[in-house]
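The form predicted on its own is given below as one chain in structure tokens.
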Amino acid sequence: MPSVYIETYGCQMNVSDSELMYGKLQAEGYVTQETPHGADVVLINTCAIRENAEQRVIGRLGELRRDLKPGAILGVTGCMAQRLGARLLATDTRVQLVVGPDAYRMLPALIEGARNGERFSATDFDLEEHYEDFTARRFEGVKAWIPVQRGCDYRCTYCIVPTTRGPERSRKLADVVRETREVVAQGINEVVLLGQTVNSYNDGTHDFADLLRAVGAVDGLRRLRYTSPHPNDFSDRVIAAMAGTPAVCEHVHLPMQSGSTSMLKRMLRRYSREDYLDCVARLRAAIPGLGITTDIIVGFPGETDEEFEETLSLCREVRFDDAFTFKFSAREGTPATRMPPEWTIASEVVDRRYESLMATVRGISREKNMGRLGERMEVLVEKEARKGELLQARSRDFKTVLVPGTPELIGTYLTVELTGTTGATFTGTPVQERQPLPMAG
């Protein structure tokens, strides 16, 4: 039987797409491999959100060319494939397939053609494609990524996603609920709903509030998460559904990008600093103990010292639990590349601001985490930790907790007491919950 290896870069949507590709190829008789060595087909599922993501892939393709067995098929899939298309075939003669996110249904046929010496680029958008008949081969045994929406209509000036993923379209609510029931029946009771702006979900009849309630009502589902939302789409209906659906976890990843209204306008984020703060306030008022993480870009064209300081001050005001911080990366085809050259921020200024932002975010996170030592919480054990005889677990509010234990505990829920913190993660000790004493008399 032919074997396939898929190497995945980028976001959770790419992970989910790799699971779909594996599932499709398994249904066609392929067996999966854990390494590229000796595989008959090697696919690199790529990200295009930043230039260094693409450079990593280009370097990796060079490495793989030396290691592939004779006759192996090498393909590039995902967002970088969609962005570059046939240019990838022209610049790298060893690559035989370039397949965008809406063309995975064609993979078996494209691979067969590549065996006959043909080279293909399949990058047309298919606005009806949700891969409903695919059975994903899931990587993780403790949670399931379930796409509910593909593409994006927001068109932020720095973002390549509308080019690589196409316009926004949502799956039918009934299909999402069906897939959730299927993964719960397989023993997985944490689900993560995926979309580029997931809370703008609308299948023509139901909105994201309806989706949260319907998925959250699936019998046996214990935890429900989603990523990534947009601040503009947290309607009162959505927030009420979050607060009123017990399975929905007390965590929101709420991309901010900048704390300056003038900068947000240049980014075309479609909200102001005040709008963002109002969204945070409404979420926290409805959901006690809510953990909030965010995305922040440093060095966007034209960023002034004053605008950067507004970002720092908003971090101090919101007090995020954590933040994913990025240096601006110009992407071909985005409006940001057409901004005046004199708006470009010098690399040494970007580096200095980035370090300042990191120090601010980490300081807040460490202070908040130190204040939680001694607290008890439920965690789901997800996998073995990288060091020591520890396991990595996750709380409902998205805290990473390292606990002692053996791999048999993976997939189980524990109550732990938080005993230490590095500032970013916790260490915890499993505790036996005290049972209430029987009533006298």
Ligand code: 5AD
Contents of the next structure:
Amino acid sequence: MPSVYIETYGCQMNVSDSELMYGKLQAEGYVTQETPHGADVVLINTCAIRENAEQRVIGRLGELRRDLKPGAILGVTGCMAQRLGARLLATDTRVQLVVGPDAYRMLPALIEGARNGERFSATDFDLEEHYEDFTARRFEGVKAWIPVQRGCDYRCTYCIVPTTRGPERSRKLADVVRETREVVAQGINEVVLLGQTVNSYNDGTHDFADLLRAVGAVDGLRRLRYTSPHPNDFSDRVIAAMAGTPAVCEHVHLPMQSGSTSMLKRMLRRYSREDYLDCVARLRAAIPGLGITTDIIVGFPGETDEEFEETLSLCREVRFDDAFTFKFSAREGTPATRMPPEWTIASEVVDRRYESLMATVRGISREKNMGRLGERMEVLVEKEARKGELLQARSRDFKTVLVPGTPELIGTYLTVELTGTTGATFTGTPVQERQPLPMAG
Ligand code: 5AD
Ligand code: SF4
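Instead of the form predicted on its own shown above, give the structure for the form predicted in complex with 5'-deoxyadenosine, please.
The complete assembly is shown below, putting the previous chain first.
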């Protein structure tokens, strides 16, 4: 039987797409393998969000060329494939297939063609495509990523995603619920719903509030998460559904991008600093103990010292549990590249701001985490930790907790007491949950 290896870059949506591609190819008689060595088909599932994501892929393609067995078929899928299309075939003669995110259904046929020496780029969008008949081959045993929406209808001026993933469309609620039931039946009890602006989910009949309640009601599902929402799509209905559905975890990843209203305007984020703060306040009021993480970009065109200061001050005001920080990367074809050249921020300034933002974010997160030592909480053991004999577990509010234990504990829930923190992650000791005393008499 032919073998296939897929290497995945970028976000969870790509991880989920790779699971679907593996599933499809397995159904077509391929065996999957963990390394590119000796594989008949090697696919690189790529990300285009920042320049360095693409540079990594280009470097990797060069390396792989040496590792491939003669006659192996090399393909590029995902956002970079969609963005560059046939240009990739022209620049890298070893690449035979270029397949965008809506064309994975064609993979078996394209691979067949490649076997006959054809080279092909498939990058049409398909607004009906949700790969409903594919069965994902999941990487993780403990939680399942379930895509509920593809594409994005926002047009943030820095972002390439609307170009690489096309217009927004939602899966039918019944299909998402069916997939949730299937994964729960397989013994997985944490589900993460995926979408580019996941809380704008709308299948024509149901909104995201309906989806949260319906998925949350699946028997046996213990934890429900979703990523990434857009602040503008947190209607009161959605917040009420989040608060009122016990399975939904007390965590939200709420991309902020900037703390300055004028910057947010240039980014076309469609909310102001005050709107963002209001969204945070409404979420916190409804969901006690909510963990909040975010994404922030520094060095977007025209960013002044004052605007950057507003980003720092918004971080201090919100007190994020954690933040992913990015240096602005100009993406070909996005509106940000058409802004006046004098708005470009010098790289030394970007570096300085980036360092200062990281220090601010880390300081806050450390302070918050230190304040939680001694707390007891439920964690789900996810995997072996990278170092030592520890296991990596996750709390409902998305804290990473390292606990002692053997791999049999993976997939189980423990109550732990937080005993230490590096500032970012915790160490914890499992504690016996107190049993009620036997009744006297
Ligand atoms: N440059 C830097 N960061 C970007 N992001 C998206 N596009 C860019 C870009 N051109 C960041 C945003 C988004 C996260 C996934 O990546 O913060 O939320
Ligand atoms: Fe990109 Fe904005 Fe859509 Fe997010 S909401 S994927 S940042 S365009």
